[in-house]
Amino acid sequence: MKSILGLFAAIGLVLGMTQMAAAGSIDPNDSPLWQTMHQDFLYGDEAVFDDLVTVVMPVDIENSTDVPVAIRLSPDLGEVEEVALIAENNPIPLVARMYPHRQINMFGIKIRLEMSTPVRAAARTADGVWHVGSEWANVLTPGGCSAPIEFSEAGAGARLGEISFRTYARDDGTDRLKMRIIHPMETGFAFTPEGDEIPAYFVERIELADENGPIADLVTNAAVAPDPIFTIDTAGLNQSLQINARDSEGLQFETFR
């Protein structure tokens, strides 16, 4: 009798761990640092790994101060509450949140990768359940984030902090708002060819909206790329659009139209 009852015991356990597996809470990259960055940017909450949201971006890249990031966000999440990407192995890993005010079905963002790197998007649903999609990115050129930067345009201060935007539909039936910001975006661990540090200096948050309220909060740090370009996919965006940011600095950037 003790047999048979261990028996279904083990196949208990066995089941649990299959209905574990099932439900995503086995991380794809297998990373040691996995569980770090769950407690540190995720607040220890329940997190799945599932296809409701997706990571789009080279696998190999070529230029690490300039990698294009796309989140997809399906429509089966219902209610989405805050976005989070993290490029685990950076010395800056939490790159972005967003927190949408109506929903968003793709955000675009470009970023800095040090190395190769586990690249998580996390949202959390008005459950509490963070969806996380992972895409490995194979780093061919390390150094994104502590590499001196030559910047064409950042560089000319009379600049700084130019907004320039423009939207349009989409086939889909959604519309796209592309925005680039004029920043040279500073991690603080570049050095100038004389050997001084770079303070680090970027731009912090940004604030979208039109005459129907707030589209989206954003929260950036310097693993950014400089003269950030980012892109929002919703439904029903006016055409009367105001962006304002403010840097690490205190400085404040807006447009409108």
Second form
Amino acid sequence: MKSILGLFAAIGLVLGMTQMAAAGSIDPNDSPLWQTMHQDFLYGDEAVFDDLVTVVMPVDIENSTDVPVAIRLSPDLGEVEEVALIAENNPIPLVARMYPHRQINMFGIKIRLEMSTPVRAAARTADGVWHVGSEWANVLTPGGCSAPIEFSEAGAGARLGEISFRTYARDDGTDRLKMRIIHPMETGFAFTPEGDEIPAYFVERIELADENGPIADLVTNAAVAPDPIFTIDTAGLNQSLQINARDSEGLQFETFR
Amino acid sequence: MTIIRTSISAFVVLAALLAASLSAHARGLTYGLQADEIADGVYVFWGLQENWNVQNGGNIVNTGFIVGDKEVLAIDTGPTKFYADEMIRVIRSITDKPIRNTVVTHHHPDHSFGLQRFKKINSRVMMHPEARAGLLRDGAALIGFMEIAMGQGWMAGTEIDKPNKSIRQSMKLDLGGRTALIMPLDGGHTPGDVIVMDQKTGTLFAGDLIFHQRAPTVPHADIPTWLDHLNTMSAMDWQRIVPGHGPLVTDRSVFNMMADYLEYLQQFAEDSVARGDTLADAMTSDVPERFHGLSTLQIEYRRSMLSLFRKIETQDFDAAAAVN
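Structure of the form predicted in complex with the partner chain, please, following the form predicted alone?
After this comes the whole thing, all chains and molecules, with the earlier chain placed first.
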């Protein structure tokens, strides 16, 4: 009896190791900051690098104030409770969190990158494990978080907080929601030509819902690019949509259809 | 932790720039420019089929000059002070006629950033007014971009300067024994392009309206207008074309290739936005095989999508905003 238990334990160990090798807790980008990121933003919870979460983005970045990122979330993840997007070498590493209220297969966003960095997307499943996908972004024009940019004027003008959106039926059978909100998304690290600091000012929360209830909540930081665009793929989007947003000055914006 | 990492990275970047600048100094910052006489009295400095980098110092552009009995006309001024100075030295080694006029075909840095040096030798520098505006608007930012892309050593002493004369409409320049036609062909590749035709030999300096065997740059482009300009140039009475980038053009196939690629870009970006693609999808999509022979394709394709897709997407969101 004892030996059979031992055998089971051995098989279990081997299986466990095999799974570890396939998924892996070793950072594929071998970044010295990963441990800190893991503690600070993934709460030190169990995290595995696997291909259930993938980061799609151009790897050579020439416009560091508009870096498009698409996070693909495999249906094999099952229920996802939280998605975090982290750009490690940014002065604001945590770009955004998304809390899905239904199955979401893709989350698209545009971000700022201060310099070359690993970009991590982590999805926390119901069992509390983070599944992490990574891409290395080679930033050819550093300073996406600290360069003053022309968008600021447009975003702070009469259209501040204007939300527009469209929905699309995608080839894979999902529905896509794509939305834009006009906002300067100031990081607080940029200066005017006169040398005055431009204070941080950004959209910090967005709630998406349709007639069937909430779709997802987003928590956003100033590392999201100016005039943010978000894209979400989910099945069975209802025709009536409601989007609410709030910025760091407490202003509230909404639109609905 | 982040701050330490930042300063280490900054140090590494500085060290790399210093090394680049030292090695450039060790070589005496020379581009090794050689004037190739492609037709009687018409010379070209051929650029490399590469993107900007620390090794080439931005020598990726074709510049040239036309020698008349009275005077010389220079066409484009290269990416840096050092490039322009070298150009001027080589021209002077070939002819003692004064470089009375210089045409800068548009405001992009590889063509315009040497213009201060031509002014310095009392050449009259001519540009389209829109190109002048673009240079003064974007120049400082572009110097910063180029210092990052190819190292500060190559950029040392390069300053943004204004042209002396605006070219608003076609004009003929008598160089002595030959006439150069200077003709605005604007709003296609950039808001302020100019082409130059040496009428004696039928040599057309097309600036960046023609990229030969190289992916064109479109961030300031209006593709439908560019296609019109291709037709205009195709119908002109030329024997050979010096493109802004790539080897000499002697037949018409370049027009088909350029139109095919530009139409593809425009159509793909429009379809992509209409389908609801993300820009990440569009920028990482595969380019059809028939374009794979174009040099610098990958980086230019991504640049093109970034600007074209966002432009169309912005119009689409603006239209949606009116409805939502």
